[in-house]
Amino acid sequence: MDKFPYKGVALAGIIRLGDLPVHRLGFGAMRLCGDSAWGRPRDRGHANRVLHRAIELGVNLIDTADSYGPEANESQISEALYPYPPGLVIATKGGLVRPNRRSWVEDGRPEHLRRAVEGSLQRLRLERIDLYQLHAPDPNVPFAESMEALADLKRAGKIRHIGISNVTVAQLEAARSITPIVSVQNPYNLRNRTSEDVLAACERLGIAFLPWYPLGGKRGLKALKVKQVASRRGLTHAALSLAWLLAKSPVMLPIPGTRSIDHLEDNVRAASLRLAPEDIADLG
(Lines of atoms letter the chains of each structure in order from A and count residues from 1; the text may use other names and numbers.)
(Lines give C-alpha, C1' and ligand atoms only; values in the text may rest on other atoms or scores of the structure.)
Protein backbone atom coordinates (compact mmCIF):
# COMPACT_ATOMS: atom_id res chain seq x y z
CA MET A 1 0.00 0.00 0.00
CA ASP A 2 1.21 3.51 -0.83
CA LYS A 3 2.13 5.25 2.42
CA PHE A 4 2.19 8.70 0.85
CA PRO A 5 -0.17 10.73 3.10
CA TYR A 6 -1.79 12.77 0.33
CA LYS A 7 -4.04 11.99 -2.61
CA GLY A 8 -1.40 13.12 -5.05
CA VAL A 9 -1.67 15.74 -7.75
CA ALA A 10 -5.40 15.17 -8.24
CA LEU A 11 -5.96 17.67 -5.42
CA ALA A 12 -4.59 20.42 -7.67
CA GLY A 13 -7.67 20.12 -9.88
CA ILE A 14 -8.09 19.58 -13.61
CA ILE A 15 -7.20 21.76 -16.57
CA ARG A 16 -7.77 20.98 -20.25
CA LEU A 17 -5.23 21.00 -23.02
CA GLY A 18 -7.73 21.19 -25.82
CA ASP A 19 -9.84 18.06 -25.27
CA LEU A 20 -7.28 16.44 -22.93
CA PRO A 21 -7.94 16.74 -19.18
CA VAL A 22 -4.79 16.72 -17.03
CA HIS A 23 -4.10 17.32 -13.36
CA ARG A 24 -2.88 20.86 -12.72
CA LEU A 25 0.56 19.75 -11.57
CA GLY A 26 2.74 17.97 -14.10
CA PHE A 27 6.31 16.71 -14.20
CA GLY A 28 9.16 18.26 -16.16
CA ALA A 29 11.53 15.46 -17.19
CA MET A 30 14.56 17.54 -18.23
CA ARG A 31 16.43 16.99 -14.96
CA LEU A 32 16.42 13.24 -15.56
CA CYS A 33 19.14 13.80 -18.17
CA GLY A 34 22.77 14.22 -17.26
CA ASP A 35 24.16 17.52 -16.01
CA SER A 36 23.15 20.57 -18.08
CA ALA A 37 20.44 18.40 -19.71
CA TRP A 38 23.22 16.66 -21.62
CA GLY A 39 23.42 12.91 -22.07
CA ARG A 40 21.74 10.21 -20.05
CA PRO A 41 21.61 10.12 -16.25
CA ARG A 42 24.32 8.23 -14.37
CA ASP A 43 21.72 5.96 -12.77
CA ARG A 44 19.10 5.13 -15.38
CA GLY A 45 17.31 2.73 -13.06
CA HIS A 46 16.77 5.47 -10.49
CA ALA A 47 15.56 7.90 -13.16
CA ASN A 48 13.04 5.29 -14.27
CA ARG A 49 11.85 4.91 -10.67
CA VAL A 50 11.28 8.67 -10.46
CA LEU A 51 9.07 8.51 -13.56
CA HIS A 52 7.11 5.57 -12.19
CA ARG A 53 6.67 7.33 -8.85
CA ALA A 54 5.31 10.42 -10.61
CA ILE A 55 2.67 8.25 -12.28
CA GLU A 56 1.81 6.59 -8.94
CA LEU A 57 1.23 10.05 -7.45
CA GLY A 58 -1.27 10.93 -10.15
CA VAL A 59 0.87 12.89 -12.59
CA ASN A 60 -0.69 12.58 -16.03
CA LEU A 61 1.32 15.24 -17.87
CA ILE A 62 5.03 14.76 -18.55
CA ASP A 63 6.91 17.53 -20.34
CA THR A 64 10.05 16.85 -22.36
CA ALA A 65 11.85 18.06 -25.52
CA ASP A 66 14.04 16.64 -28.24
CA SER A 67 16.84 18.97 -27.08
CA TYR A 68 17.00 17.35 -23.63
CA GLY A 69 19.92 14.99 -23.94
CA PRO A 70 19.68 15.82 -26.83
CA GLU A 71 17.14 13.13 -27.79
CA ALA A 72 17.92 11.01 -24.71
CA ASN A 73 15.06 12.27 -22.53
CA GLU A 74 12.29 11.22 -24.89
CA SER A 75 13.79 7.76 -25.31
CA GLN A 76 14.15 7.40 -21.57
CA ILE A 77 10.46 8.19 -21.02
CA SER A 78 9.35 5.56 -23.51
CA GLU A 79 11.79 2.98 -22.12
CA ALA A 80 10.45 3.55 -18.61
CA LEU A 81 6.72 3.94 -19.25
CA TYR A 82 5.75 2.34 -22.57
CA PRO A 83 3.09 1.03 -22.97
CA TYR A 84 1.78 4.23 -21.48
CA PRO A 85 -0.95 4.21 -18.83
CA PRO A 86 -4.38 5.42 -19.97
CA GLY A 87 -4.78 9.18 -19.79
CA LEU A 88 -1.06 10.03 -19.73
CA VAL A 89 -0.26 13.08 -21.86
CA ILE A 90 3.32 13.44 -23.04
CA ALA A 91 4.16 16.96 -24.18
CA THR A 92 7.35 17.47 -26.12
CA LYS A 93 9.02 20.41 -27.84
CA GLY A 94 11.11 21.12 -30.90
CA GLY A 95 12.88 24.11 -32.36
CA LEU A 96 16.09 24.17 -30.30
CA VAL A 97 19.28 22.29 -31.19
CA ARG A 98 22.31 21.51 -29.04
CA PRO A 99 25.67 21.88 -30.81
CA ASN A 100 27.32 21.23 -27.44
CA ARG A 101 26.59 20.93 -23.73
CA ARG A 102 26.38 24.69 -23.15
CA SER A 103 24.54 25.77 -26.29
CA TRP A 104 20.84 26.06 -27.11
CA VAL A 105 20.30 27.37 -30.63
CA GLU A 106 16.92 28.16 -32.20
CA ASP A 107 16.00 26.33 -35.40
CA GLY A 108 12.44 27.06 -36.50
CA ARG A 109 12.88 26.16 -40.15
CA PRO A 110 9.89 24.14 -41.40
CA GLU A 111 12.15 21.35 -42.68
CA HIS A 112 13.82 21.07 -39.27
CA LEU A 113 10.50 20.99 -37.42
CA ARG A 114 9.21 18.25 -39.72
CA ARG A 115 12.30 16.15 -38.98
CA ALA A 116 12.04 16.95 -35.28
CA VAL A 117 8.44 15.77 -35.05
CA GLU A 118 9.26 12.52 -36.86
CA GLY A 119 12.18 11.92 -34.50
CA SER A 120 10.06 12.57 -31.41
CA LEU A 121 7.35 10.22 -32.65
CA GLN A 122 9.92 7.47 -33.09
CA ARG A 123 11.66 7.97 -29.73
CA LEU A 124 8.38 8.25 -27.80
CA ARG A 125 6.85 5.29 -29.70
CA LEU A 126 3.80 7.32 -30.61
CA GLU A 127 1.71 7.64 -33.75
CA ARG A 128 0.58 11.13 -32.71
CA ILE A 129 2.02 13.58 -30.17
CA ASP A 130 -0.68 14.87 -27.82
CA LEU A 131 0.97 18.27 -27.25
CA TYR A 132 3.82 19.53 -29.43
CA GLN A 133 5.32 22.88 -28.50
CA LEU A 134 7.55 25.21 -30.48
CA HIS A 135 10.45 25.49 -28.03
CA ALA A 136 11.33 29.08 -28.97
CA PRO A 137 10.78 31.45 -31.89
CA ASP A 138 13.74 31.53 -34.26
CA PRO A 139 14.88 35.11 -34.95
CA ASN A 140 16.19 33.98 -38.35
CA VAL A 141 12.91 32.40 -39.52
CA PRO A 142 9.57 34.19 -39.91
CA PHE A 143 7.46 33.08 -36.95
CA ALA A 144 4.48 32.39 -39.22
CA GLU A 145 6.52 29.87 -41.23
CA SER A 146 7.36 27.86 -38.09
CA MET A 147 3.74 27.88 -36.95
CA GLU A 148 2.39 26.98 -40.39
CA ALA A 149 4.74 23.97 -40.44
CA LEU A 150 3.30 22.76 -37.13
CA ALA A 151 -0.24 23.41 -38.36
CA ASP A 152 0.53 21.25 -41.42
CA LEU A 153 1.83 18.46 -39.17
CA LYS A 154 -1.34 18.67 -37.11
CA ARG A 155 -3.47 18.37 -40.24
CA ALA A 156 -1.36 15.35 -41.23
CA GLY A 157 -2.26 13.66 -37.94
CA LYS A 158 1.24 13.81 -36.43
CA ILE A 159 0.25 16.31 -33.71
CA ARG A 160 -2.97 16.47 -31.71
CA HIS A 161 -2.55 19.91 -30.10
CA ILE A 162 -0.03 22.73 -30.50
CA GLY A 163 1.61 24.84 -27.81
CA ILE A 164 4.24 27.56 -27.89
CA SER A 165 7.07 28.49 -25.56
CA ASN A 166 9.17 31.58 -24.77
CA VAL A 167 6.79 33.93 -26.55
CA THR A 168 5.35 37.42 -26.24
CA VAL A 169 1.68 38.32 -26.28
CA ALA A 170 2.07 39.46 -29.89
CA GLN A 171 3.54 36.11 -30.85
CA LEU A 172 0.73 34.31 -29.06
CA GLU A 173 -1.79 36.27 -31.09
CA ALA A 174 0.14 35.63 -34.30
CA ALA A 175 0.22 31.90 -33.59
CA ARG A 176 -3.51 31.84 -32.84
CA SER A 177 -4.21 33.46 -36.19
CA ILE A 178 -2.64 30.41 -37.86
CA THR A 179 -3.72 27.48 -35.67
CA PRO A 180 -5.43 26.81 -32.31
CA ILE A 181 -3.01 27.10 -29.38
CA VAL A 182 -3.76 25.17 -26.18
CA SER A 183 -0.75 26.09 -24.04
CA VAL A 184 2.06 28.57 -23.48
CA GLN A 185 5.27 27.68 -21.66
CA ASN A 186 7.22 30.71 -20.43
CA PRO A 187 9.53 31.33 -17.45
CA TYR A 188 7.56 32.33 -14.35
CA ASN A 189 8.12 32.05 -10.60
CA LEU A 190 7.98 34.11 -7.43
CA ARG A 191 11.07 36.10 -8.40
CA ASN A 192 10.59 36.29 -12.16
CA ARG A 193 7.20 37.57 -13.28
CA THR A 194 8.23 39.11 -16.58
CA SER A 195 5.59 37.02 -18.37
CA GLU A 196 2.74 38.52 -16.36
CA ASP A 197 1.17 39.94 -19.52
CA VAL A 198 1.36 36.56 -21.26
CA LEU A 199 -0.23 34.88 -18.24
CA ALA A 200 -3.03 37.46 -18.31
CA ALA A 201 -3.60 36.76 -22.02
CA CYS A 202 -3.77 33.02 -21.32
CA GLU A 203 -6.35 33.65 -18.59
CA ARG A 204 -8.44 35.74 -20.96
CA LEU A 205 -8.25 33.10 -23.68
CA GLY A 206 -8.59 30.03 -21.45
CA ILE A 207 -5.15 28.70 -22.47
CA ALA A 208 -3.00 26.67 -20.07
CA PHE A 209 0.15 28.46 -18.86
CA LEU A 210 3.08 26.15 -18.05
CA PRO A 211 5.66 28.09 -16.00
CA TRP A 212 9.13 26.74 -16.62
CA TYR A 213 11.75 27.19 -13.92
CA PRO A 214 8.78 27.33 -11.51
CA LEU A 215 10.90 27.31 -8.33
CA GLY A 216 13.35 29.94 -9.52
CA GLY A 217 16.40 27.86 -8.57
CA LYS A 218 18.19 27.96 -5.24
CA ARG A 219 18.26 31.73 -5.25
CA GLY A 220 14.50 31.91 -5.67
CA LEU A 221 13.85 29.34 -2.95
CA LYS A 222 16.07 31.24 -0.51
CA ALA A 223 14.28 34.55 -1.01
CA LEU A 224 13.48 36.12 2.35
CA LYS A 225 9.70 36.21 1.89
CA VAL A 226 9.63 32.55 0.88
CA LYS A 227 11.70 31.59 3.92
CA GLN A 228 9.47 33.57 6.28
CA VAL A 229 6.15 32.20 5.03
CA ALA A 230 7.48 28.65 4.72
CA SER A 231 8.71 28.76 8.31
CA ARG A 232 5.37 30.10 9.53
CA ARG A 233 3.43 27.39 7.70
CA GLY A 234 5.86 24.56 8.39
CA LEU A 235 6.41 23.97 4.66
CA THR A 236 9.41 23.44 2.45
CA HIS A 237 10.29 26.34 0.20
CA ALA A 238 9.55 24.27 -2.90
CA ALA A 239 6.06 23.18 -1.80
CA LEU A 240 5.22 26.78 -0.85
CA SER A 241 6.45 28.17 -4.17
CA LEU A 242 4.39 25.65 -6.14
CA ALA A 243 1.31 26.25 -3.99
CA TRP A 244 1.70 29.97 -4.71
CA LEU A 245 1.77 29.28 -8.45
CA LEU A 246 -1.36 27.13 -8.24
CA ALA A 247 -3.13 29.88 -6.30
CA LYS A 248 -1.92 32.60 -8.66
CA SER A 249 -4.11 31.64 -11.63
CA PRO A 250 -6.63 28.96 -12.61
CA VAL A 251 -4.75 28.41 -15.90
CA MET A 252 -1.41 27.82 -14.17
CA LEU A 253 -0.01 24.34 -14.81
CA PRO A 254 3.39 23.97 -13.09
CA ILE A 255 5.74 21.24 -14.33
CA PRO A 256 8.48 21.02 -11.67
CA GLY A 257 11.23 18.51 -12.31
CA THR A 258 13.64 16.66 -10.06
CA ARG A 259 15.96 13.67 -9.89
CA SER A 260 14.88 12.89 -6.33
CA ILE A 261 11.85 10.86 -5.28
CA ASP A 262 11.79 12.72 -1.95
CA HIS A 263 11.73 16.06 -3.77
CA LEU A 264 9.07 14.74 -6.16
CA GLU A 265 6.83 13.80 -3.23
CA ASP A 266 7.41 17.18 -1.60
CA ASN A 267 6.48 18.95 -4.85
CA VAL A 268 3.28 16.92 -5.06
CA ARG A 269 2.31 18.03 -1.55
CA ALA A 270 1.74 21.48 -3.04
CA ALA A 271 -1.42 20.13 -4.69
CA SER A 272 -3.06 19.75 -1.27
CA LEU A 273 -2.04 23.16 0.10
CA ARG A 274 -4.36 26.13 0.35
CA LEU A 275 -2.55 29.33 1.17
CA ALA A 276 -4.13 31.85 3.52
CA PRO A 277 -4.73 35.39 2.25
CA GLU A 278 -1.93 36.67 4.50
CA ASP A 279 0.47 34.13 2.98
CA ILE A 280 -0.34 35.33 -0.53
CA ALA A 281 -0.09 38.97 0.55
CA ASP A 282 3.31 38.40 2.13
CA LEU A 283 4.60 36.65 -1.00
CA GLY A 284 3.40 39.55 -3.13
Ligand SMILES: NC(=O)c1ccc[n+]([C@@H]2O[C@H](COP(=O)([O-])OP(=O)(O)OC[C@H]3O[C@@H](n4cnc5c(N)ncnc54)[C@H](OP(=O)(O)O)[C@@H]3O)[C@@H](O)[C@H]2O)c1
Contents of the next structure:
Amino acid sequence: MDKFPYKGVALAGIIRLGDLPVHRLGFGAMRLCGDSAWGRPRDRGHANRVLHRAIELGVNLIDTADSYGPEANESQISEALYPYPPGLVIATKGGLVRPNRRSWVEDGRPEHLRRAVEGSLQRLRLERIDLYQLHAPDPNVPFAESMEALADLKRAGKIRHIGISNVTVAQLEAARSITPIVSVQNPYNLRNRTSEDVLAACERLGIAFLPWYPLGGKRGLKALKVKQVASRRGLTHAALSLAWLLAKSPVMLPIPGTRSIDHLEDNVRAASLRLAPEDIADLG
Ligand SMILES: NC(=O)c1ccc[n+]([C@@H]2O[C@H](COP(=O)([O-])OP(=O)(O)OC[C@H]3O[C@@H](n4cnc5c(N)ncnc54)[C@H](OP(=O)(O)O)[C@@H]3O)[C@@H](O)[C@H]2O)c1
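Switching conditions: you have the form predicted on its own, so give me the form predicted together with this ligand.
Once more the chain from above appears, this time first in line as the rest of the complex follows.
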Protein backbone atom coordinates (compact mmCIF):
# COMPACT_ATOMS: atom_id res chain seq x y z
CA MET A 1 0.00 0.00 0.00
CA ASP A 2 1.15 3.55 -0.69
CA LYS A 3 2.60 4.99 2.52
CA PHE A 4 1.76 8.48 1.33
CA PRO A 5 -1.19 9.58 3.46
CA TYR A 6 -2.59 12.22 1.12
CA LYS A 7 -4.78 11.84 -1.90
CA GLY A 8 -2.46 13.78 -4.13
CA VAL A 9 -2.87 16.75 -6.33
CA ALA A 10 -6.44 15.90 -7.38
CA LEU A 11 -7.52 17.69 -4.20
CA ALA A 12 -6.32 20.99 -5.66
CA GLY A 13 -9.20 20.82 -8.14
CA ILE A 14 -9.13 21.12 -11.89
CA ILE A 15 -8.50 23.94 -14.33
CA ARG A 16 -8.75 23.83 -18.11
CA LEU A 17 -5.98 24.68 -20.53
CA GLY A 18 -8.25 25.19 -23.50
CA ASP A 19 -10.04 21.83 -23.73
CA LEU A 20 -7.49 20.04 -21.53
CA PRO A 21 -8.41 19.54 -17.86
CA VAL A 22 -5.41 19.45 -15.50
CA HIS A 23 -5.06 19.31 -11.74
CA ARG A 24 -4.37 22.75 -10.35
CA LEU A 25 -0.91 21.81 -9.06
CA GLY A 26 1.68 20.88 -11.66
CA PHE A 27 5.37 20.04 -11.64
CA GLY A 28 8.13 22.28 -12.95
CA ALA A 29 10.85 20.04 -14.36
CA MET A 30 13.62 22.65 -14.73
CA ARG A 31 15.33 21.69 -11.46
CA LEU A 32 15.91 18.16 -12.77
CA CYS A 33 18.73 19.52 -14.97
CA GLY A 34 22.22 20.13 -13.67
CA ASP A 35 22.79 23.31 -11.62
CA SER A 36 21.67 26.58 -13.23
CA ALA A 37 19.29 24.54 -15.45
CA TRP A 38 22.40 23.51 -17.41
CA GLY A 39 23.25 20.00 -18.55
CA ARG A 40 21.82 16.66 -17.55
CA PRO A 41 21.02 15.71 -13.98
CA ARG A 42 23.88 14.08 -12.07
CA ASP A 43 21.68 11.01 -11.47
CA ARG A 44 19.32 10.42 -14.36
CA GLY A 45 17.75 7.38 -12.71
CA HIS A 46 16.80 9.50 -9.72
CA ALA A 47 15.39 12.26 -11.95
CA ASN A 48 13.25 9.60 -13.66
CA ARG A 49 11.99 8.44 -10.25
CA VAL A 50 10.99 12.00 -9.32
CA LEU A 51 8.97 12.28 -12.54
CA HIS A 52 7.31 8.89 -11.95
CA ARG A 53 6.43 9.84 -8.38
CA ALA A 54 4.86 13.08 -9.61
CA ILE A 55 2.61 11.07 -11.92
CA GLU A 56 1.73 8.60 -9.13
CA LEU A 57 0.67 11.53 -6.96
CA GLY A 58 -1.72 12.76 -9.64
CA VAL A 59 0.33 15.44 -11.37
CA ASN A 60 -0.91 15.73 -14.94
CA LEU A 61 0.82 18.94 -15.99
CA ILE A 62 4.60 19.01 -16.39
CA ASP A 63 6.28 22.27 -17.35
CA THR A 64 9.57 22.31 -19.25
CA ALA A 65 11.37 24.34 -21.95
CA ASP A 66 13.84 23.68 -24.75
CA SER A 67 16.28 26.01 -22.94
CA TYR A 68 16.40 23.81 -19.80
CA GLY A 69 19.58 21.83 -20.25
CA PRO A 70 19.30 23.09 -23.02
CA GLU A 71 17.30 20.26 -24.59
CA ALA A 72 18.23 17.78 -21.83
CA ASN A 73 15.12 18.46 -19.74
CA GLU A 74 12.70 17.62 -22.56
CA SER A 75 14.70 14.46 -23.38
CA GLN A 76 14.66 13.46 -19.70
CA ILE A 77 10.87 13.72 -19.62
CA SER A 78 10.38 11.47 -22.64
CA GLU A 79 13.04 9.04 -21.36
CA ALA A 80 11.18 8.73 -18.06
CA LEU A 81 7.56 8.87 -19.12
CA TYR A 82 7.10 7.91 -22.79
CA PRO A 83 4.67 6.38 -23.69
CA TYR A 84 2.84 9.01 -21.72
CA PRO A 85 -0.04 8.17 -19.40
CA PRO A 86 -3.45 9.28 -20.68
CA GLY A 87 -4.32 12.83 -19.72
CA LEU A 88 -0.74 13.99 -19.09
CA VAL A 89 -0.19 17.49 -20.47
CA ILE A 90 3.39 18.47 -21.21
CA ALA A 91 3.81 22.20 -21.45
CA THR A 92 7.02 23.33 -23.05
CA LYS A 93 8.41 26.70 -24.04
CA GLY A 94 10.57 28.20 -26.75
CA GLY A 95 12.00 31.61 -27.53
CA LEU A 96 15.06 31.62 -25.24
CA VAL A 97 18.50 30.26 -26.13
CA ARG A 98 21.47 29.42 -23.89
CA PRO A 99 24.88 30.41 -25.30
CA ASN A 100 26.33 29.30 -21.93
CA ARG A 101 25.15 28.32 -18.44
CA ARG A 102 24.82 31.92 -17.27
CA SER A 103 22.91 33.36 -20.23
CA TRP A 104 19.32 33.25 -21.31
CA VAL A 105 18.87 35.18 -24.55
CA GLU A 106 15.55 35.87 -26.24
CA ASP A 107 15.06 34.64 -29.78
CA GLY A 108 11.51 35.25 -30.91
CA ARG A 109 12.20 35.23 -34.64
CA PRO A 110 9.60 33.16 -36.50
CA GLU A 111 12.29 30.98 -38.11
CA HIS A 112 13.77 30.22 -34.70
CA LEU A 113 10.35 29.38 -33.21
CA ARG A 114 9.57 27.05 -36.12
CA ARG A 115 12.87 25.20 -35.56
CA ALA A 116 12.36 25.20 -31.80
CA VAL A 117 8.92 23.58 -32.09
CA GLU A 118 10.31 20.85 -34.38
CA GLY A 119 13.10 20.16 -31.88
CA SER A 120 10.68 19.96 -28.92
CA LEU A 121 8.35 17.64 -30.85
CA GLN A 122 11.28 15.31 -31.54
CA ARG A 123 12.73 15.30 -28.03
CA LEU A 124 9.33 14.90 -26.38
CA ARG A 125 8.33 12.23 -28.95
CA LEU A 126 5.06 14.02 -29.65
CA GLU A 127 3.15 14.72 -32.84
CA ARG A 128 1.54 17.80 -31.31
CA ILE A 129 2.52 19.83 -28.24
CA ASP A 130 -0.47 20.32 -25.92
CA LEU A 131 0.71 23.67 -24.54
CA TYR A 132 3.49 25.66 -26.21
CA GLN A 133 4.50 28.85 -24.45
CA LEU A 134 6.54 31.75 -25.78
CA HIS A 135 9.19 31.83 -23.04
CA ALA A 136 9.61 35.60 -23.17
CA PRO A 137 8.96 38.40 -25.65
CA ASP A 138 12.06 39.22 -27.69
CA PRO A 139 12.87 42.97 -27.49
CA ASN A 140 14.47 42.76 -30.96
CA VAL A 141 11.51 41.13 -32.72
CA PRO A 142 8.01 42.64 -32.97
CA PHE A 143 5.91 40.68 -30.48
CA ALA A 144 3.17 40.21 -33.09
CA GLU A 145 5.64 38.40 -35.38
CA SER A 146 6.48 35.86 -32.68
CA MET A 147 2.81 35.32 -31.86
CA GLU A 148 1.83 35.01 -35.51
CA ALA A 149 4.51 32.34 -35.94
CA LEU A 150 3.01 30.36 -33.05
CA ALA A 151 -0.49 30.83 -34.47
CA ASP A 152 0.77 29.41 -37.79
CA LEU A 153 2.30 26.42 -36.00
CA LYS A 154 -1.02 25.85 -34.27
CA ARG A 155 -2.85 25.97 -37.60
CA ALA A 156 -0.29 23.49 -38.96
CA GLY A 157 -1.24 21.07 -36.14
CA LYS A 158 2.12 21.19 -34.35
CA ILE A 159 0.71 22.96 -31.28
CA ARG A 160 -2.64 22.40 -29.59
CA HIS A 161 -2.76 25.45 -27.32
CA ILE A 162 -0.62 28.57 -26.98
CA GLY A 163 0.57 30.17 -23.74
CA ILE A 164 2.85 33.12 -23.04
CA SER A 165 5.38 33.85 -20.32
CA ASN A 166 7.03 36.88 -18.75
CA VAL A 167 4.49 39.29 -20.19
CA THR A 168 2.61 42.43 -19.25
CA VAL A 169 -1.16 42.87 -19.43
CA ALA A 170 -0.68 44.86 -22.66
CA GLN A 171 1.30 41.99 -24.20
CA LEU A 172 -1.39 39.51 -23.10
CA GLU A 173 -3.98 41.65 -24.89
CA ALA A 174 -1.75 41.99 -27.97
CA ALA A 175 -1.25 38.21 -28.08
CA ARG A 176 -4.98 37.59 -27.70
CA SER A 177 -5.71 39.85 -30.64
CA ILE A 178 -3.68 37.42 -32.79
CA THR A 179 -4.55 33.97 -31.39
CA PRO A 180 -6.34 32.40 -28.41
CA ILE A 181 -4.12 32.27 -25.32
CA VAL A 182 -4.87 29.63 -22.68
CA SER A 183 -2.25 30.46 -20.05
CA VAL A 184 0.26 32.97 -18.75
CA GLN A 185 3.42 32.02 -16.85
CA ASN A 186 4.96 34.85 -14.81
CA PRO A 187 6.93 35.01 -11.56
CA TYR A 188 4.64 35.17 -8.54
CA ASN A 189 4.95 34.12 -4.91
CA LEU A 190 4.31 35.42 -1.40
CA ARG A 191 7.21 37.87 -1.67
CA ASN A 192 6.96 38.86 -5.31
CA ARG A 193 3.53 39.97 -6.43
CA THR A 194 4.61 42.25 -9.26
CA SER A 195 2.38 40.29 -11.66
CA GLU A 196 -0.78 40.97 -9.64
CA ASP A 197 -2.29 42.87 -12.59
CA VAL A 198 -1.54 39.98 -14.97
CA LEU A 199 -3.09 37.52 -12.51
CA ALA A 200 -6.20 39.74 -12.34
CA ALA A 201 -6.37 39.80 -16.15
CA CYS A 202 -6.16 35.99 -16.25
CA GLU A 203 -9.00 35.81 -13.72
CA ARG A 204 -11.15 38.12 -15.87
CA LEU A 205 -10.40 36.00 -18.93
CA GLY A 206 -10.75 32.68 -17.09
CA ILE A 207 -7.34 31.44 -18.25
CA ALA A 208 -4.67 29.72 -16.18
CA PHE A 209 -1.93 31.68 -14.42
CA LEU A 210 1.20 29.56 -13.82
CA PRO A 211 3.33 31.28 -11.18
CA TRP A 212 6.99 30.44 -11.69
CA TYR A 213 9.37 30.50 -8.73
CA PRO A 214 6.24 29.80 -6.65
CA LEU A 215 8.22 29.08 -3.46
CA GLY A 216 10.16 32.31 -3.72
CA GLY A 217 13.56 30.73 -2.94
CA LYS A 218 15.16 30.32 0.48
CA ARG A 219 14.35 33.90 1.49
CA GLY A 220 10.72 33.42 0.51
CA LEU A 221 10.42 30.21 2.51
CA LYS A 222 12.08 31.80 5.54
CA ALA A 223 10.06 35.01 5.60
CA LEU A 224 8.90 35.74 9.14
CA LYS A 225 5.17 35.63 8.42
CA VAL A 226 5.55 32.30 6.61
CA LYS A 227 7.48 30.90 9.58
CA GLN A 228 4.87 32.10 12.05
CA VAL A 229 1.81 30.74 10.20
CA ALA A 230 3.58 27.49 9.27
CA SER A 231 4.55 26.83 12.87
CA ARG A 232 1.00 27.64 14.10
CA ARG A 233 -0.49 25.21 11.53
CA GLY A 234 2.24 22.56 11.81
CA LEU A 235 3.05 22.88 8.11
CA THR A 236 6.27 23.13 6.17
CA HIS A 237 7.01 26.54 4.72
CA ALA A 238 6.80 25.16 1.19
CA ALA A 239 3.39 23.50 1.62
CA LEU A 240 2.05 26.68 3.25
CA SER A 241 3.38 28.90 0.44
CA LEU A 242 1.76 26.69 -2.21
CA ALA A 243 -1.53 26.44 -0.28
CA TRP A 244 -1.54 30.26 -0.13
CA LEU A 245 -1.12 30.42 -3.91
CA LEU A 246 -3.93 27.92 -4.49
CA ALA A 247 -6.21 29.92 -2.19
CA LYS A 248 -5.24 33.20 -3.84
CA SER A 249 -7.06 32.58 -7.11
CA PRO A 250 -9.09 29.87 -8.84
CA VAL A 251 -6.96 30.33 -11.98
CA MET A 252 -3.67 29.79 -10.09
CA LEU A 253 -1.76 26.73 -11.32
CA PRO A 254 1.55 26.51 -9.42
CA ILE A 255 4.40 24.47 -10.96
CA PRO A 256 6.87 23.97 -8.09
CA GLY A 257 10.08 22.18 -8.99
CA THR A 258 12.36 19.90 -7.03
CA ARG A 259 14.96 17.16 -7.33
CA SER A 260 13.77 15.56 -4.12
CA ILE A 261 10.96 13.03 -3.73
CA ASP A 262 10.43 14.18 -0.13
CA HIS A 263 10.04 17.77 -1.29
CA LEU A 264 7.72 16.69 -4.09
CA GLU A 265 5.48 14.90 -1.59
CA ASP A 266 5.62 17.92 0.71
CA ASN A 267 4.57 20.20 -2.14
CA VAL A 268 1.69 17.92 -3.08
CA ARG A 269 0.38 18.19 0.49
CA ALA A 270 -0.55 21.77 -0.36
CA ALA A 271 -3.38 20.45 -2.55
CA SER A 272 -5.20 19.07 0.47
CA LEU A 273 -4.74 22.12 2.69
CA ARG A 274 -7.44 24.69 3.27
CA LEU A 275 -6.10 27.80 4.94
CA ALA A 276 -8.17 29.56 7.59
CA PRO A 277 -9.11 33.21 6.95
CA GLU A 278 -6.72 34.30 9.73
CA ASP A 279 -3.84 32.43 8.05
CA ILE A 280 -4.55 34.21 4.78
CA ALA A 281 -4.86 37.56 6.56
CA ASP A 282 -1.54 37.01 8.35
CA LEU A 283 0.20 36.13 5.09
CA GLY A 284 -1.03 39.42 3.63
N1 LIG B 1 8.81 31.04 -17.47
C2 LIG B 1 9.97 31.31 -16.90
O3 LIG B 1 10.69 32.24 -17.25
C4 LIG B 1 10.43 30.41 -15.78
C5 LIG B 1 11.54 30.77 -14.98
C6 LIG B 1 11.91 29.92 -13.94
C7 LIG B 1 11.20 28.75 -13.72
N8 LIG B 1 10.15 28.41 -14.53
C9 LIG B 1 9.36 27.18 -14.32
O10 LIG B 1 8.83 27.22 -13.01
C11 LIG B 1 9.19 26.04 -12.29
C12 LIG B 1 9.35 26.37 -10.82
O13 LIG B 1 10.29 27.42 -10.65
P14 LIG B 1 11.60 27.29 -9.78
O15 LIG B 1 12.13 25.91 -9.81
O16 LIG B 1 12.49 28.41 -10.20
O17 LIG B 1 11.10 27.69 -8.34
P18 LIG B 1 10.40 26.91 -7.13
O19 LIG B 1 9.63 25.74 -7.60
O20 LIG B 1 9.69 27.97 -6.35
O21 LIG B 1 11.63 26.47 -6.24
C22 LIG B 1 12.44 25.39 -6.50
C23 LIG B 1 13.52 25.39 -5.41
O24 LIG B 1 12.89 25.19 -4.14
C25 LIG B 1 13.39 23.97 -3.54
N26 LIG B 1 12.21 23.25 -3.04
C27 LIG B 1 11.21 22.69 -3.76
N28 LIG B 1 10.29 22.11 -2.94
C29 LIG B 1 10.74 22.32 -1.69
C30 LIG B 1 10.25 21.96 -0.41
N31 LIG B 1 9.11 21.28 -0.27
N32 LIG B 1 10.97 22.33 0.68
C33 LIG B 1 12.13 23.03 0.56
N34 LIG B 1 12.65 23.40 -0.63
C35 LIG B 1 11.96 23.04 -1.73
C36 LIG B 1 14.10 23.22 -4.63
O37 LIG B 1 15.21 22.54 -4.12
P38 LIG B 1 15.25 20.92 -4.01
O39 LIG B 1 15.51 20.41 -5.40
O40 LIG B 1 16.34 20.68 -3.05
O41 LIG B 1 13.91 20.50 -3.49
C42 LIG B 1 14.53 24.31 -5.58
O43 LIG B 1 15.78 24.85 -5.17
C44 LIG B 1 10.46 25.55 -12.99
O45 LIG B 1 10.67 24.17 -12.81
C46 LIG B 1 10.17 25.89 -14.42
O47 LIG B 1 9.37 24.85 -14.99
C48 LIG B 1 9.75 29.24 -15.54
